[in-house]
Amino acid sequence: MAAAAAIAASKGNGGGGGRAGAGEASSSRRKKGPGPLTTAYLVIYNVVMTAGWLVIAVGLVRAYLAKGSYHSLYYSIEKPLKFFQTGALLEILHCAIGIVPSSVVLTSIQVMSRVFLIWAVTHSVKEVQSEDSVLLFVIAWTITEIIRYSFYTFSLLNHLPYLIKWARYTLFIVLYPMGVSGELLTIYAALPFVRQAGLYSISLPNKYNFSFDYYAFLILIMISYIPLFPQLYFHMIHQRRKILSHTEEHKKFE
């Protein structure tokens, strides 16, 4: 679910907002780039988001050095993590108003999946916050987002270093499975507490004649990873070959 955000590494066009893509040039979708005011706004947005995820990274390192242990590091970066991950909701707005030529539906799914994991699982089930699996997806997200927002920023400025481009299309090979593992293990760890407390569940009878089992809903989310992960992962591998090989060919002609 939240791992679907990793498909951002394979699409986009330089707007810097949409998770389904706001960084790479895409002449087939939009021949003219954003105007100067829009570009300025998107650069500022991406710089702020890059800085935010750098704050999270520094917070993790400082907490680890202070404690001498990687256990329960989540508490040291909980507030900035919630703030900047929730701030990604603006990317849906960017797509909706057209300043980023990405799918509103796909971007919404990708952004909301992470927001869901942060608020409806990790925040709502306090018992999982000390799980090592939370640190696993937080580290994967942090590295991914620092690279992603840096990529968008430099792309908007028409000055993209090859190292950042290479990192964006290479490090996901490790970070994507790492993030997926952390997400799944965190949801799995939350299941017994959700079931015991009846969290977010609605039982019959009620005046709306409607029932909802949040425990079963979380299980369905976990099952959805089975078809999604291989499809997205190998699609991204294909995109990596295409984009980096194109870059190498371009260098040869220079």
The other form holds:
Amino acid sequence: MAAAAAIAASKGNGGGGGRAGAGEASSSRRKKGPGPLTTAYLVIYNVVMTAGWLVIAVGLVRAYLAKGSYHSLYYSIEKPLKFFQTGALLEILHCAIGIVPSSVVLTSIQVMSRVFLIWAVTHSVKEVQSEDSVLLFVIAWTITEIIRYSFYTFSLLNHLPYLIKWARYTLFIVLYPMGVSGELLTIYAALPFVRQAGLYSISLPNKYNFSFDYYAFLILIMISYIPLFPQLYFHMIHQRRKILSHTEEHKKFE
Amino acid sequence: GRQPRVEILDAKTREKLCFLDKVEPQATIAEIKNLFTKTHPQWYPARQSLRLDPKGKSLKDEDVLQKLPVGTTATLYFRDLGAQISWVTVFLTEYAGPLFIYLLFYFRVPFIYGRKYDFTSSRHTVVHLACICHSFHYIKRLLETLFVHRFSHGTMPLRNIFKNCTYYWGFAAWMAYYINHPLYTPPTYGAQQVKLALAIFVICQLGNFSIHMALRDLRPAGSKTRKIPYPTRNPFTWLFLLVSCPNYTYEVGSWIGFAIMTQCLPVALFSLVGFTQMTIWAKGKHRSYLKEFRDYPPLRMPIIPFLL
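Coords for the form predicted in complex with its partner chain, given the form predicted alone:
The complete assembly is shown below, putting the previous chain first.
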């Protein structure tokens, strides 16, 4: 879901043409854009994020070449992954203060779900860090984010290469299911360790008269993918048809 | 004579939906809505939004056709507000749920706690007291809905009832589960804490009721007039000097009292969520008071004296 939501719901981080987001029609209307200082900040933000995820991508490749296998590559990119994915929390702020026209709620869900997977699952349950499923979602996220942040960078500069737009609205077809599979398998792998350690769980009796079963909570999270993922996926397919055919028509008249 | 004509177009498609030929100049929007329903019975008046501009504000039922800036043929744009349900129905359902649900947990109905606890009773006084307070609170709300409140809108969208009931019923079940649990832990400071909390709760319930009565008396039956509320002889209403929506202030106070009484985290969370929502409503109400009344008392804050 974190992978899916990131592509589907995010329409922000500035930029003009051809943006797609949950419920937003692609428009060629000239919107009153952000001021020059804001645009500069957003460009810097998106460039830094693009660079960050490139660092993660390069880190993965180098680690693979050095180790000779694709297992346990998580450890080589753990720090930049945590840093740049957590940094995406700023995007919620961008929406809240209005410099980016996306919905705060939608952006929050997408970023929080990523941050949840990084910290509350992968970081917290050390035993899953060597699972192959982690590599699955890390690769999906890395490719998605490199494309997404460069898309925003170019949009802000009003020079969006068709290739980037195409990539953003096409690669998700594979990256989405890949990311979702990685996420679900990782959560599933974490379950027995959560149960064993009673991780983040509190039981009765206690003086706050409250209980929380993290194991049950994780299962609920997994179940929530069932209604959410198809909706996000088919929304993106719909957006793709609208945006890529729209561009085709424009090209015809050039 | 030149009797006005009214054409109604769909606000989104601009399709001509209805043409009303001889309309009385003194006709109100409400009457036009009734005429429109005759040709389109699936759109009963409560779900019609008629406006002069497709993107403009909805016209009010009381607006008179002649007084609107229209020519001899008035063009009105129609938007379907979706299935509507009356406010009274929604309130009654939202409040009856928690009343009933809490009692299921209080009486430890089977399948909630272990079998050996079925239909047993808690040995803690505070648990019985909490049940009385919670039940009183919702009975009060039901009675106020039936006999006290004067609603300015008749209806709200149907989907609201599902959203609202999930919220009220869900939280009621969640807090009731812990308070009535066999492993419930009574408050750390014992009877002192419970007495203090009960006092807060009772005072705030009385306060909340006083405000509801004062607001009711502000508006005559059947009317939709709005006036600035002022303190009355009832000391509980003196909070009007400091806040625009003291009913919300007292409501938050009641739940804080209940949270202290039960020392139950879910109750505290429910209070927090409720406080957040009521603050949003209070700020909105405060803003519309300021917009509508030039002479609105400047000292007043929306919900918390001097602060918020």
